[in-house]
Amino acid sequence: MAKIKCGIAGMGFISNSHIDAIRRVGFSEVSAVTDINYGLAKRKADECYIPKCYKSVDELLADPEIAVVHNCTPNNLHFEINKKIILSGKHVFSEKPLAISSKESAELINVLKQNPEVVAGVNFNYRMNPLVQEIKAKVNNGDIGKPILVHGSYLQDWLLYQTDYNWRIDKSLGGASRCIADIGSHWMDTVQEVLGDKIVEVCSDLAVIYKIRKKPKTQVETFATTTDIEYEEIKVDTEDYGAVMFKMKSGIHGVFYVSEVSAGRKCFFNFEIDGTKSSMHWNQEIADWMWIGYKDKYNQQVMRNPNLMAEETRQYTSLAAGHPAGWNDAERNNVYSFYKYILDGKKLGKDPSDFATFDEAHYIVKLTEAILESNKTKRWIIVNIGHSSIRKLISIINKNYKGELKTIIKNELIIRNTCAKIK
């Protein structure tokens, strides 16, 4: 059986995730790759032995050997890179955000209805550690009885020094948010996965910690330290830490908050499921292992193991116990997935994926777009029905209707109370 070939377009620190995570799959291998810094990709290229290096996205999509193409372009790039291999009839696995906003990732959606052929995933790679797996195979099982709260967080300090900088703090290149939808994105992905149900209602506070950064004169790879380098001071408006109240569409409620700016915290991410009979916490920083608590009985502390994993968690995990599964094997995992799907000739739609389809993936920047405009406006914001949504409903009903809908219309909080009962 021949192997599914594929190509990566941009060649900074996560590509080298996708080139070890492709090649464990053992069904897929990389053919070649693309930087706007033609220098950069050839040396990853020869570094990692991968045959064919390309100076442009457009030449990568030429090859008729590549059947995959993985975006892994700085964010303000991922909407007009995702259509363009979406058109081109190629598969698209694509980093998050899948655009940085939803007017762009809502255009993707309808170019990849109309061309159903294609397969097209995004890397939200935690729900794919076993033990987030395993969690929700014993939330779906009824374990911890009925969920009723849900709480977490995502800590990192890459960040932490007014020196420390990096393309996503420009918001021409990452987007209006940074911190929410950087890491935000992945906690909200994970949860909504765990527990199959969905954010709808948003409270939200940011910061923007540094106001002016000092940016260096050279370039600097993602999580790379910098030392005796020239800089120049930048203004600063996308935020450092940010914390999120939430309802969800079941009506669980729950919190977490993000920051890039926590010492000592490198990759802190955690959520825990509180039920009606049990609460479930995990760790990303010790994957191996998940917390159980109970009121009338001991806690546990379970370590990963796949003799006792639900049976249909056991897919997620290979090594023994005792062997620990980490980022790595999320990220196996997730991309493992993709290419069993395409694989096996499935269509999205039809399907069901494990995978981040860009349906959900638009849905999480819809979600990070409420939790702006919440800190902006300082109010809970319905996450489909928007202030400038409600604004336009109003004028609507202002233009074709008088009389005594005209009382019920004048204040916004009518009909945002309206439709959080119907919602």
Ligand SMILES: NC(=O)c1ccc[n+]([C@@H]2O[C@H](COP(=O)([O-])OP(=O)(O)OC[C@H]3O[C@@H](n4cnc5c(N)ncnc54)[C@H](O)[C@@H]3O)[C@@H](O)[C@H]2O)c1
Second form
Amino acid sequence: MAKIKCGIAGMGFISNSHIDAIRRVGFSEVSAVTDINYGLAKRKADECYIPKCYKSVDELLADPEIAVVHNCTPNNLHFEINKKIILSGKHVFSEKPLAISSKESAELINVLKQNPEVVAGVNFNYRMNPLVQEIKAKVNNGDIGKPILVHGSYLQDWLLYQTDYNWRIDKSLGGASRCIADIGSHWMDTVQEVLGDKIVEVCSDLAVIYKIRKKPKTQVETFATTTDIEYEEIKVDTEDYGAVMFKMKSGIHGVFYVSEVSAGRKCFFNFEIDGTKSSMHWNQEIADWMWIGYKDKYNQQVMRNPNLMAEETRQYTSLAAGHPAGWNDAERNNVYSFYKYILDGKKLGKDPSDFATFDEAHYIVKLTEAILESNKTKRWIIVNIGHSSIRKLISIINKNYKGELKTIIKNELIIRNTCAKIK
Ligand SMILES: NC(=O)c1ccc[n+]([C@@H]2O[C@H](COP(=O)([O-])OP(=O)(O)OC[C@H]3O[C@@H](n4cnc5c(N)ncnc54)[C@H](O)[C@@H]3O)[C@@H](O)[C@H]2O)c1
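Show the form predicted in complex with the named molecule, please, the one above being the form predicted on its own.
The complete assembly is shown below, putting the previous chain first.
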């Protein structure tokens, strides 16, 4: 069987785990790479025995042997490059966030609709951890009873010092939200996936801890440590910290907080789901373990064990118990699932997928915007009311209310939604 050949755009930090995962799939192969820094792309291509290295995304897209393109570029390029990939007829596996605004991500959804032969996925990889899928199965099987609360955090320290800098801090490259879009997006995707539910209302408090940061005059790769460099002072208006209270469609209440300035915390991603019978907690830094809490018997610390896991979860884990599975394994599961979908000739909109679709990732972009809006207006924001629903509600208000009361209700409706331009 001929392998499915792919190319990667953007050869920074995350590209390494894409290469590793693609190779572990078995029926896929990295055939070419590109980066705006050609020297970096060439060095990585040589180190990883990748045969072709292109000077631009356009050159890579012109290569007829490539069927899939992984978009590992900075956030501001996701829209433009994803769109180009779809229009070229190649499948696209994009890094998150899908785009830096819902206007952009909505357009990607439209372009994809016009090219239904293209398979498009987004690398929300945390959902693919074996024990995350096991908790999902246990929630579905009713093991925890009815889910009532969900809470957790994602904490890091890589931007703790004023001299820590990365392109994500620059709004024009990272987008209007930093911490929420970068790591909160993973948290929201994972709990939505586990609960099979959607966050529909949010109330947030965001904070910029360093309003001025010292940017190195030379470029620094994500998570790299540096010494002996010159700095320039840069104004910062994207959040280092965020806390979000939320409500889900089913009525579940939740809260999470994220930070990039919490000393000692590296990728401290954890969530707990509290049900009417028991609670379950998982922390990705000890990904092979989960905690189950009870009211009337001893709590349990449970080790991943493929022999004991739910039937539907076993596809996410092959390592025997005691051989730790972790971040790269979740990434491999995600990439495998995407390529298997292509291999099986499945079609988006018709066949369900366990990897995140563009629709799901577009919703996360909308959630991120609602969180920013809530922080700005100091109010709860309803997330997914479309323009047409708002127009309908406004016409009902116009018919049934008069004078000052009508204005107050209309203003409240407009403020509580992100589409503030509709009057
Ligand atoms: N899923 C995850 O767990 C995860 C983890 C880390 C990063 N990411 C995502 O991956 C993306 C990249 O992040 P990173 O940490 O690897 O950043 P990085 O800065 O280490 O790498 C980005 C690379 O893209 C290159 N690039 C810039 N413009 C380009 C262009 N026009 N064409 C080709 N290459 C170009 C840069 O030169 C750089 O090498 C981000 O969107 C980030 O959110 C996801």
